[in-house]
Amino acid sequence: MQSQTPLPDFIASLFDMIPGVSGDSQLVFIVSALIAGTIVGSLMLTQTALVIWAKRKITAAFTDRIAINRVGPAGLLIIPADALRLLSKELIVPEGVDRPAWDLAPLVLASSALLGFAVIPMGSLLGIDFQVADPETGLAYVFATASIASIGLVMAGYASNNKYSFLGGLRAVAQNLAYEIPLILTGMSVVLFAGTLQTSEIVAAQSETLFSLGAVAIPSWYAFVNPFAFVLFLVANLAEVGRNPFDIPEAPTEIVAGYQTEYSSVYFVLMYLGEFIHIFLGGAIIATIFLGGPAGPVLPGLVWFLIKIWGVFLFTQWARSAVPRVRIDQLIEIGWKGMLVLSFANLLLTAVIVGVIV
């Protein structure tokens, strides 16, 4: 197998050309995480630039409309002109806001979900491997991150001086305590598995072959070794980014659009980057410790990974298009009496049998 370099290691080597510079030091390295962590996030930025198109043509296609064709070759153009509609619009600031906090909100919003890529194994690409970090507890740390999210929906609910904003932000409490816990619940299922935290010790346990049909090999995926928790897992991460049925911190047709109601121009679009980059986590999330990660044939581990996260980007858009959304009443009860249940159900069958085969 070739050997590859990790992506700060590789940036590093490029300070030794410099004369008098050592890729040694402790600036090179504080500089090349830094060189790589914007690498992995701009790659993820693009990915979530691409879904203000890939949104509405799949949406259009659901609901049996034309979507956008006018702007630029099947409407990619309206990528750009979003960007710029948005931007220059005017920042209105609603009296009686909480300014600290109101200002704060979308940035946490947005840099919670991009912090959790850095320890994300996303695969290779000429010899170089997109990983910025690979700590024991890289599993851990994703889930952490990702969960800071909530306190800036929260943030913005409560800053917004507005009764439906803050009604976006109590639900948006009771959402994430009622399916956080599932969520981390039915991933230890998966280091029970595995035996480890670090991400790239969780794909490399799935590299091998869990059977053969024919000519067809089925790789050890966490998906197919334990196609239960993996379900579990889709519906937790589907509350998790707010997707249907599950988004009632925002609910339109309810609360006007909750948290974000009163948020406009720059603030506006990081809060809408934010919801996307936290599916794309999401995503990023369930390829790693159940899809294998990076793995796949012929092409490149990256282009596989990011297929991969697509994937799922696809699946929560077919639920956003297919599936009504639940009453909030609805919501807390599927995840305290059902999904909280299934996941410790799942936790201590998932304990018996890794005892029973160790």
Given for the second form:
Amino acid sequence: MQSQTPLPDFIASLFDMIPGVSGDSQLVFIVSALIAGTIVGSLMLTQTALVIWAKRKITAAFTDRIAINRVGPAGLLIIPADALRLLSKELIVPEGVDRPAWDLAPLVLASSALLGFAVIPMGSLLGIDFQVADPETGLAYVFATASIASIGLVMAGYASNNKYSFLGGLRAVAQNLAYEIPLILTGMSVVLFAGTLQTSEIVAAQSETLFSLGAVAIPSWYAFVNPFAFVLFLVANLAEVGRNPFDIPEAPTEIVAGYQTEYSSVYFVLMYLGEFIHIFLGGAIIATIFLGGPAGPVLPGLVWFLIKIWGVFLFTQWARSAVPRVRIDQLIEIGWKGMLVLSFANLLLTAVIVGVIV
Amino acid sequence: MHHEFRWTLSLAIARSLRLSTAHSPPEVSRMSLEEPEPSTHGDVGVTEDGLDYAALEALIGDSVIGRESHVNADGFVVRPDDVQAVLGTLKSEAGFDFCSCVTAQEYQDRYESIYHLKKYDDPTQEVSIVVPSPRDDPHNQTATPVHQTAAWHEREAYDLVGIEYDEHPDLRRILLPETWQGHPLSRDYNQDKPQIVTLREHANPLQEDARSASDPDTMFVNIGPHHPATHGVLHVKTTLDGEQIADIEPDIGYLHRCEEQMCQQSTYRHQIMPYPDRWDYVSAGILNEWAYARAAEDLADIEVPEYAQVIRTMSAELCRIAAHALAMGTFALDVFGDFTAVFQYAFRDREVVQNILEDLTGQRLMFNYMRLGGVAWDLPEPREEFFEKVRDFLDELPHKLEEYHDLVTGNEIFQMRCVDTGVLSPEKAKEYGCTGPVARGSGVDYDLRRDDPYGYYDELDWSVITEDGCDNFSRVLVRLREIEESARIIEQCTDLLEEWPEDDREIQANVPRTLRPDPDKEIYRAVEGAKGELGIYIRSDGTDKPARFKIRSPCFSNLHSLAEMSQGEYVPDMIASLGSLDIVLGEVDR
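With the form predicted on its own already on screen, would you show the form predicted together with its partner chain?
After this comes the whole thing, all chains and molecules, with the earlier chain placed first.
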């Protein structure tokens, strides 16, 4: 039986080396868990900080531009420069906003996405297993925490006392309702294959060889086993994280910036961060349940894991640069009439296949 | 070779889009000097040698109290309370279905509204309806029930000149704020008197109720004047029912720059000429210049040398390509969402045209290339280099257009968004006085370059593009296909210019240093701008400055149709429709 809390356990074992401190005590365990959470959280926040730079470079590559290249080598120093710029701006609190809901919304948005990373197996680096917790309900937990973001969107939209924000908030709810069900149903089909909700087990189930192409062994990643579910999940995930063609809740050309119209300075940074952590969480879920988690040759697991989530990020940016946005009614139609039916079909088919063959 | 290739290409693309029904073979719609098709309306007064104004006068009989002769057409002076009757009769019996412009002005003894009427089938058949009204109490009947477009034109006349239009559905100021004191183009208006209106007295758009009083289920939203997708400072007062549009009203005037007044205070030859560049400032500069040049040259009987006409035609079409590329890019921006590849591609390709225009004119934005009677200078030396540059651009264009068709018009989501949204029927398009790609996207076959030829267009081989879809998608297709046609024109002009004998390269007619057209001549002349019919009305008074200078902006009339297009549609469709109208606020507000 593997440990249910790999990373905190490892940190607790470090505490154990200090004379007089017992690694088994409750207090040490809580402190270790906090440290573990901080490490994983910081890792993801570092990734999102990189986004500030990478996003521009990626979009520029798609749209025939150069983008930042003056601030530091290849424009990398734009990261601290931007952080400083955004944080030093005035925090404008519009008249009539509904506090504290208005203040809490950015926090809810940013933290809900971070929470999900607690159960993601990020692979190991130098023998350390980067996973804060590995409960048996892992996948259900991830989807549950990711859904909290919807509440943040409604709070932001409703509390801002702005009609554009309000429209954006309404759109966000409609969209998340329409797409979370197909998203979770498609995730369920993977659970049927793996027979468990535990994320580490799902990853382990993907390590077998599906078939061999000469010397290259193709692993039984669920993206290869069930490409249909993979595509469904990718699309539903685009809607879930609100990227083109589904960036309806923000839709700059229609409703200015949607739910985040009235946010400035630190709150804006939090909103922005939340958005990108959410994209990364989407990438992490896709990597975990479809792309074999941290599995990959030569490089350490953690590096592979990061490569995979950046790959998903690249995909969202690609969609953003090239695909037109659908209209809100079309989005709802695609969600309820298309994706939902397809995801149910996928689930049923998977259930039959798993029931008959396995 | 290139022509055939381009046509096969565009047809192949069309077929792949399953739109081929909308395309007629080039031979059919190709520009020619054939007679216009017979009008479905009556055609009283149409004869072989132009309009028989006596027959028209007989038609409207008793209402006529006088006759005027303008340079472009004869004018009938009619009684102020007979406007609807006269315009209605002329529309139904004589086929004058296009109220191009309403010019209002004040004389020493009277006010005057001139309705410039034309036919969509043949814009060379023109008639002016002149409506005088007394100075102390200027009133005349509105033309709105006959020509919807007159509603806005009359509001502008009321706003700037001060004539009141009886029975007008909504006679408010349109360009200036509600609180403005006086009418700035009237004779006794004191230009120096400051407008003392406290901020509190200004209408505050934020204070309006969130819900309209009559319908508690709707929400009032101000889209603009500061909004990412209103293409400038346009304010659209929108009432939403959920996400659908219950009612909208474009509120313009934020970029009003007194353009007509500026022209009235400037000299014909030197001061007005560079100014049109500022009207529609997104790459349509030379097209604007031509509108003024054409009106002023016809007013003063200036004959432009043929060589200069070819250069004008070429440079104008270069401008049209640049303007259409920008329209395409910004429309994609509105529909795609964020800054996307299409916008950047459009700018990348527009840049090539901009470079050519820079070589030619020395400028990139305010070209100031045309002169009354010709152009500023000949093609840049070495000429071969310039021609090569133009040819390179033309050679690469089909490939680039194919890319747009792949990326934009061929995209299924794009089609989902644009097909059958923002529908403007041909009848409505005519009623609102729409012209340019907006009218042609509704199947109205109207293009001044063919129908009222000027420059060198009638010597060249090209076609007028129309699409029958009447929706946002059609308008985009029209623009993309017009780029192909402009390229054909440029190619032929380049050939002509290259072979033009060196000793015959006359770029400028003989024009008096100070131009003083004969007094009391009136003219309304229009050219096909990037956005549609850009017309200029000038009345001379014998001095070197016009007594009245009126700009008929295509964007102004086209924007008027926005409410018609977006009624009951979703907000994103309204934004798309607005984008497909391709307005430039500098030209709307003037």
